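In structure tokens, one chain follows: the form predicted on its own.
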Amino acid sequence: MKEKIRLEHVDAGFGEKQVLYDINLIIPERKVTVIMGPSGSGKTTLLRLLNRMHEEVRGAWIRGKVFLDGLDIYSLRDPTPVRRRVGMIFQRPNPFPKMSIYENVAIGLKLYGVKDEEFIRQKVREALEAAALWEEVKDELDKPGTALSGGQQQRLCIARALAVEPDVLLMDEPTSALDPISTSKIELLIRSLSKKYTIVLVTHNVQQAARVSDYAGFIHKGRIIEFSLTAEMLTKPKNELTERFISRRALG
């Protein structure tokens, strides 16, 4: 297992409320790592720490170290380079309103100062192809991104993240608002993308974890209770809390 991200003794919270406690975790490179746990356990906070989005919330704080390829990302004054390398896909699709499909994918490149229009066009196409969306939208790139279906919008958001060539993709329950067919397409895409990208996926869906992930972590009340190969955790959990969570979710 080659390390991509490492967290050492990470505590985090908001104001007087502590959400995460002494998190020690290694995220392997070019694998899908799923973080599971009940609502309110700290899954999303943990995810947002990995590209420094956590600090955007008023009163947010963090102690400990988060390393990306050996670099402590919280030692940098400017989080912009981190956010370029670590893209984020949110629970609900969020294409930029008043922007076309093309503009939604190109916006990141332009914000980072790329001016070569031919280069941008090529990167937009590559990103849409990687997100398995090009064939569906190639003749209507001027159409508003918000006019796409929910599943297409989520793949558009994935393309937008891919256009700036990140190393890591963070996904916060990316299929929770989608129908089963769209969910299946996103899951197939996740498996395909893991050949090139490190993916960290938050979900409460045990079946989805089994389908798409290589490694799994279980978090409960802000603490990592267990971390192992997904197949191992789902069939032979070592902790009673993990076993109860998996049993309830598998039945529900």
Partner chain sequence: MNKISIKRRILNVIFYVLSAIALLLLVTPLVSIFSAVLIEGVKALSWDMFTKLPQPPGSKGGGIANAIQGTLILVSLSSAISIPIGFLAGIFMSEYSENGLSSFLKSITEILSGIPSIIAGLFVFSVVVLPMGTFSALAGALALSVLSIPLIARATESALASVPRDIREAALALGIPRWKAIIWIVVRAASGGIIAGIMLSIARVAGETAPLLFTAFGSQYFAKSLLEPVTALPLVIYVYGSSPWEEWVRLAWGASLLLVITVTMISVIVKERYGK
Second form
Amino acid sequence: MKEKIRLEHVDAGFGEKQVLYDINLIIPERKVTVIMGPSGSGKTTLLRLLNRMHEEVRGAWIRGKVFLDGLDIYSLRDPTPVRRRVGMIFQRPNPFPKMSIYENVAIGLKLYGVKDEEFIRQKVREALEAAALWEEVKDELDKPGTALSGGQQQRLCIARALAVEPDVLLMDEPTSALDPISTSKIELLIRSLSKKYTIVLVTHNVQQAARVSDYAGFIHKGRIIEFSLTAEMLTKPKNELTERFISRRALG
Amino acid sequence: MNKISIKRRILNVIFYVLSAIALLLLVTPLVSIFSAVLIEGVKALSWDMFTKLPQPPGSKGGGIANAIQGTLILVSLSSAISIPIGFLAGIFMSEYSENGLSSFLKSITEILSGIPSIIAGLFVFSVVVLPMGTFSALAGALALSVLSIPLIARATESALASVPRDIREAALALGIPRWKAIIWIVVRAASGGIIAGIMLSIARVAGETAPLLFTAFGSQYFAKSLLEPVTALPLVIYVYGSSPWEEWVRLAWGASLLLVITVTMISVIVKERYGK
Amino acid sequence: MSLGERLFRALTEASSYIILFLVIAIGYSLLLDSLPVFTKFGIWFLFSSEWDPVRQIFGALPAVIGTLETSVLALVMATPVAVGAALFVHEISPAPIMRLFSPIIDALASIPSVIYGLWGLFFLMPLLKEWVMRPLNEALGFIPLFSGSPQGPSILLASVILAIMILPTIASLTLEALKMVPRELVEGALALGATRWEAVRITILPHASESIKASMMLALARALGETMAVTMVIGNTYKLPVSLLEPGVTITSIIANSYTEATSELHISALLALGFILLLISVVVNVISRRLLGRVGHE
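Moving on from the form predicted on its own, please list the structure of the form predicted together with its partner chain.
Okay, now the whole complex, with that chain kicking things off.
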């Protein structure tokens, strides 16, 4: 396994409140790594450390180091280069309002300053294909992105992230607002994307973790309790907390 | 049926009748004003009204072409001043400032928008007209801007505040610098509310008279320079409407019709297109 | 941060400080300009009722009292009408009327002040003179408030126009407040056998009263600063008001009326001092009304 992201002794929080304690973690390249844990355990905060979105919340702070391909991302003053390499998918589909499907996918490149329309058109198509949305929308690229169904919107958001050619995709419970059919489409998509991208997925759904991920980390009250191959964690958890979480969720 | 119940019923009927009368009292002036402006205004309409200058008191004919020109000048100039300032200020309050500063600036904006419009005129009179030694279109436009800047800032701020946080995060997570994300994504998402706010503020200042008295002052001629006094439709309505000359009063009604049509059209367009 | 980022942020920041600057500059410049008249007459400027540009004597009292009188009178007349109309629309009338109500309110609010003045001069004045002022004067002329010989332009006419102008402010905020009253309360009262009026009195009015008070303050602020309509119908006679049926003066009307003739430094200073007083009053009333509105959860 090749390392893509490494966290060393990371503490993080907001103002007085500490959320994460001494996180040490290695996220392997071109695999799906799932972060599981009860709500309030710090999963989302951990995820948002990886593309420096954490600091967008008022009062947010971090100690320790986060390496992406060996580069300490918090040593940079400007977070935008990191974010270009690390795409993010949110809990609720959030296509940009007042923009067509095409513009939603193209906007990233356009705002990076890419002028070549032909190149952009090509990238939009590739991204929509990679997000398994092209066939459904190729004849209505001018329609507003918000007119799509929930599941399609989420795939549009994935296409939007893919269009700017990141190496890493962060997904924060990307199916929590979707119906079962849309959810399974997204899960299939996650599997196929893992051939090209390093994916970090936050979920509290154990079955989903089992279906899509290669590696799993269990986080509890801001600490990483366990990290291993998913199959291993789900069948033979080493820690009692992990076991309790898995058995309760698996039944529920 | 017992006695108490009759008393209660009567009270209830009184309530129905009085509140219906209240509604009638509220609607009647509106109907009366609109029909007065329509009837008297249509009587005043003529080709001359749009093309000619006003005639000296007592003589027949004449128009208010200079007031139409003046209103166009004043409104365009004040838009050119107040739209950028109000828009950018609204962006700062919604997107950049910390909570405490933001609510402080918002309440300052409320205070400025609550200042009587004639005070804006007095202020510009004191800091622009007196030093320059002349009334002018520029001074008039500045006075109107004092009124419209807070309106536009407030409309921009609240339109931006209604854009979900998620949209900003999605934009930043794409690695787009904040300022570009604000201009091309957040502002675009809020564009309906912002444009509606700007149009309504234009409609509002187009009808303002009081701030123009001490600044634009009024004139019987076409404006040739921004540094000369200029007249406007509301000024014509005030001066001619309060004059004893029938012909001038007629022109005041004509000007009223133009103004009401403009203001109503703007608010109808805003309502149709932006649902405000 | 990139240059673009810094530049854009600085532009937005500067723009919002322009607003702060304007508020301070308006207060400061009016204060500064009022100094000559305050140095000459001292505090007596506020309590004297003479206004003679020829002899260079200026006192603010009639204008200040006229402003307060017309505004309060307008509020007294407008509040029951606006609240009553809102109650009728919300509680009694069929849905189509309710849908028409807010366009009507918006239209009333969007008419320029000077058009209210013109209409007041040519339509309301003859009506009021014939049907209200004359009869009042004939029946109650022995009371100073209704004495004199009514000609038309008067404090009463100005107050009625102001009342009409502030109707939309009170009515729209009251309607908002009515909508926020939980329906179960009203339904519950009705189910218990209360009449519509009793339900309104017991459940709705107590719930909405804070909002109505706030809307009244906001309307008062608007009335205090209103200029054109008042100037056109009040008659502009600079004296302490006695009768409602006679001409009077307000701060705004004396300012608006003097715009062509104020040339001496002291005269200008007196007008700007009146402006400063008006600014103080209206900022205070505005701040209070925003506080009240904030408390009942608007904005």
